[in-house]
Each structure stands twice: as C-alpha cells, then as structure tokens.
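Next up: a single chain in structure tokens, the form predicted alone.
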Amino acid sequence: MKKHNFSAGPAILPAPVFQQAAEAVLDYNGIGLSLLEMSHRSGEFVAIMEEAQQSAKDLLGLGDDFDVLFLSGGASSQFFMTAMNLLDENASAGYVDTGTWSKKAIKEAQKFGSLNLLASSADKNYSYIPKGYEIPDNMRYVHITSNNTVAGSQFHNLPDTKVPFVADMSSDIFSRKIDPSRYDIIYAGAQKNLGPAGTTLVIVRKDIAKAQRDIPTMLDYSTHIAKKSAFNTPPVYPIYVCMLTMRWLKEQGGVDAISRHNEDKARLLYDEIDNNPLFRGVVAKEDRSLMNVTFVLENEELQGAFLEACAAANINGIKGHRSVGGFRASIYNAMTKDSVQVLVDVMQDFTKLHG
C-alpha cells in the first residue's frame, strides 16, 4: 500500500531512481559488478561522477567560474569549512540567523573568524525571514540559509548588497531557479531533494578555491578541485542516486518545470491551512517555504487524534520537529501533488469530524 512520505529527510526521491538504484546494487549496468564494489577509479564510476557534476551545472546556470565537488561530512561539515576556507585574521563574516541550522553555522564558524550577527528572527521563533538590515561592504562574505526546514521559512529575495553569498541550500537545492553570480559557495546535504545521505553538493566559485589559512589537506576546498572529488574514496553509492535523480529532474523538464510542480502542490496545502478553521500556519505568509509546510491545530488537545488520522490514510513523517511541535508537511521534488492532496483530504475530514 502506497505511504505518502512527509518526511523532512531522509525524504522521498523518485520511485525510478529507487528502482535503478536498486538494480545497481547488483548489477551495474550488465558489467557482473555491484556498483558497491567498484573502484572508484574504474572508468564507470569515473562517468558517474562527470555526469553528476555536470548536471549540477546545467541545472542550476553555473559556468566554467565553479567547480562542483561531493564530499563527506554532510551540510554540518560546511558550517566550519566556509569559515576555515574564505576567513583569516584580517576578514569578517556576516550571518542571519533564521533558524536551528543556521544556529549551528555561526557557532562553527566563530572559532575560525569574526563573524557579526546581521539579523535574526528568533524574538519571534523564527517565524519569518528577516528583512531591511544593514551588510557592511568590507565584509568577505553573508552567510544564509536559504530554506529553513525546522520552522518551515524561506528566502525568497536575497538581502540587495554586493557582499558574495556562502548559502546553505540542503533544503532547497534545485527547487527553484538561482542567479549563480550572487554567491561564492553553495552547498546542499543530499537528503532532502537529491539523494541518500551521505554525500554533500558544494559549489565553489574558483576565484575564491584557495584557502585564506593553513588548514587540514582534507578541509581545503582546492584539494577536492584538484581530485575532482576522488581525493580519498568518495561515497559512490550516494553520488550515483544524484546523478540519477538530476537526471531524472532533466527529464521532468529541469528547474523551470519543477518550480512550477513546487508552487502548485505549496498552494494546495497553503490554501487548507488558511481556509480550516482548525489549522493554523506559523510562518509569515510571504516568507513560507515551498519545501517544508509547518503548521498548528488551534486547539492542541486534538494533535493525537489528527496524527492518527493521517496515519490511517498512510500519511507518514507529519509530525513537526521536536523543537517547534505541530505539524510539517515536507514537499520536496519527488512529492506528487496527489500525495498533498491525500493529506488536504484528510484535514477536511478532520475538520467535519472536530470542528
């Protein structure tokens, strides 16, 4: 039976990309080998990982000016490498604050620079995207998180400076077109819009490649330019589910076209929260996310009962994050809009029952 998985991530991926990976896991493609046992150096990963890259590029508008790379470590790693790679004694960084993640991108990032706290939205538990704030000019770069997947948040504009943009796009990645000019670093964990965990997109601008310190060979973002991503052994399993899940965003049209499917599916589940007297959204009606929709029964006596609703209707991972409660609803790229609409349904019924 069918699970409409809402879950924040380890999130849904195309079901042909799960059945692809899965034949890989075997046989990859006729060769008598698993992909799990292949060098990563054999001539077949050596594709997988081109392909990847490239399709990072076309999808998102990048030019020869960036270099793409999978890594270890996840987007947690990013917090302390950005700092360790862009920052030395003289530079200074600015952070907004905006949620759980970027929370624990500034604690890693002050041990290696000065960082100043451009803005913030927890007076208000981060419920919207803060706006109007002051980027000093001499500042190397602004760090964001682009999508906040705890509160359910999202930049939809970026702050109007010159300053260069290091974003945390783990929750958003290729949901949405981009202009690639106004960042120097971007990087996305795989486990939400592009694959498995265990591997992290990074996208460096190369003019920015070299390292400002003495730093470990294995945090310097030119050891990794210079290996294309090999190194030591990349996680191949994971950078292959990429690969095909780009491949499969190529085919449903590219960014343009899933952007389109995002807005439609986001509008659906929008509209019933705001339309059912029993829910209530919590975030800033023009600063919502399009990936992760939060949301709260007015009276919260009745959160057991719904959440058996939807688990009797096969509606998986809705509970909101410990730290904020309620409800979320995660819509990323492979959600089908017939999933949100089993879970609008639901609140209906909910509603005649309880309201």
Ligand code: PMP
Second form
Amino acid sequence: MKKHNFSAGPAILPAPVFQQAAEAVLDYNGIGLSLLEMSHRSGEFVAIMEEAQQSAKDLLGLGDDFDVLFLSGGASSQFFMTAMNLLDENASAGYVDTGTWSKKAIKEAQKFGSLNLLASSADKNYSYIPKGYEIPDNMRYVHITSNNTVAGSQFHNLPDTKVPFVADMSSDIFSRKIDPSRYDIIYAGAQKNLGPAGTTLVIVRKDIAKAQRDIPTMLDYSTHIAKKSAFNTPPVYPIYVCMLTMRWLKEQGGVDAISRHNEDKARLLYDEIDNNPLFRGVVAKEDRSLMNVTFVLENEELQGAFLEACAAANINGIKGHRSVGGFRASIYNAMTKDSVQVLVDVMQDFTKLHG
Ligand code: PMP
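Alright, leaving the form predicted alone aside, put up the form predicted together with the named molecule.
To see the whole picture, the full complex is given below, headed by that same chain.
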C-alpha cells in the first residue's frame, strides 16, 4: 500500500509522474529504447530538455531575459557557483543566515568573495526570519534561502532593497508566485518539488551570466547557457521527471492554483498544531513554512508513541531533522490534502489516548 510520504527530500511526486517515469525506463514512448539508454543528443531528449526549460519559464512567468539550466552537483554546488560567477576581488554580497542551508551557503561563498552577514536568526535556533536590517546599496547581490527545510521557516516577504537576490528555493520552488524581476539567480535541487535527486534547476538572468574571473569551464554559467544545458552529458532521467512534474503542475492550473492548495493544506495542519494541547509549533507564526511544518510534543516522552501511531497509519518521514528533533511534515506540491488529513486524524486520536 502506498504510504503517506511526508519526507523532506527526496520527496513525494505526483502519482501520474511516477507512472510515466516508470514506463519511460522500459520503453520511451514506444520507440523501442529505454530513456536510460538514449543519447542526450537525440531528438527525443532535446525535446524533453526544451519542454522542461520552457515549462520552468511559463510556471514562474520568466521572460527571455532568463536562461533555465539543469545542472549536476546538487543545490550545494550552487552555494559556491553563484559566488564564483558573480563576485570578484572588488565585489561583496550580503547573506541572510536563516538556518542549516544558508549557513552552508555562506561557508562556501566566502571562499570566493567578501560577504556581509546582514542578519541571522541563529540566536533563537532559527525559529524566525530576521527583519528590519540595513542592506547597503553597493552589494552585488543578497542571498536568501527562501524556505528553510530543516527549521521550517519561510520568507513571506522579500527584504526591502533594490539589490538583486540570489535565492536558494530548493524546498519551495513552484509552490507560490514570485516576482522574477527581483532575482538574478534562483536555484533549487530537484528532489523536493520537482523530481528525483540528481539535477538542480538554475535560473540565471542572462545579462549577469559572464563570470567576473577565470573559473573552470564546467562551473561557468555562460558555458551551460551557450550549450543549452548540454555542455556535458546532462542527468537525462532526472530532467525527464522534472519535465513531467512541471507538465502535471501546469495541468493543475499552475503556480497560482497550487499555491492556494498549499495554503489550504498548511492551514489544516497548523490549525491542529495550534488547537491541540499536546503539540506546539516551533517557528514564529508569521514565518511558518507552507512546505515543511515543524512541531514538537509538549511531553517529549510521548515521542516514540506518536511515531508508532504515525507508522500504524501508514505515514512515512515525519521524524524531525536530526539537528532539531521533534517532527517535520513536508507537504510539498504533490502532497494531497487527504494525506494531511490522515496526519491530523492521527494527532487527534493520539490526544484522545494521551491528552
Ligand atoms: N538548500 C536547501 C534549502 C535544502 O533543503 C537542501 C537539501 N535538503 C540543499 C540546499 C542541498 O541540496 P543538495 O543535497 O541537492 O545539494
């Protein structure tokens, strides 16, 4: 029986995407070849890549001033590639530290430029999004992690600045509307809202895509832009699954429709957390993530029993990140409201027993 998968990533994908992805492994569109054995230069794969790139543009409302790349090396490689390409000895960038992943981004980027730590929520274990800090106009860019997968917080407003943003949207890409004009680079590892692990969506504003210094060819955005994301062998299969997911998303009504759905699901779960005396949310209410819902039991001794109750209800992946503890329900685009209801029912039944 299929489980209700609340895993943070690799994560749930839409059921029809799993089906089509499975079929393509055996025989892609009836051509007598598996997608896994097809050349990345074949007409079939070029069409997949083009549809994937165009769909990302359609879904986010990106104009021709952006290029869409599907690269390897995970979102983690973008931590340094962004800085490597955009900074030089004279430029500096601002970083907002909102948790595990932004800390890692800062660690890597500082090897390639001078960084200014604009704000951090480390003082309260990343349970809020900092606000009201000054951003000097001379920053080359401001880096944010739009959704903090581990802490369960999310930027609901961009910091007030004219400086362009570089954003890690690994865990909330395509989950809500964005204003593309505010960004120079958006990157997202595929394995949450987009596809399997193995590729990273990188959206680059064309006019900035010339590295400011001599860097390895593979790490230069302009290389991949010039070769339409096929300079070397791209991760063919993950890109295909991303394309299918984006096709599905368009069929659902695009980002506007899915964002309403996401708000609905998040409300259902947060309402239960707020109304159930056994549980408590860990993030400031106004900064709560609509993708990764983090919460704890007031009585930690009940943790094991709650995990058992979840397992008995066929719920997977609810345990919090090892660095935070508690629970984390990841409710990405493909998560149904019915599955969220199953979790809410378990919480209510648990309270009847232990409340
Ligand atoms: N950024 C965020 C917000 C993430 O959640 C993750 C992975 N969970 C990463 C970056 C790292 O991604 P990858 O494993 O693809 O390098």
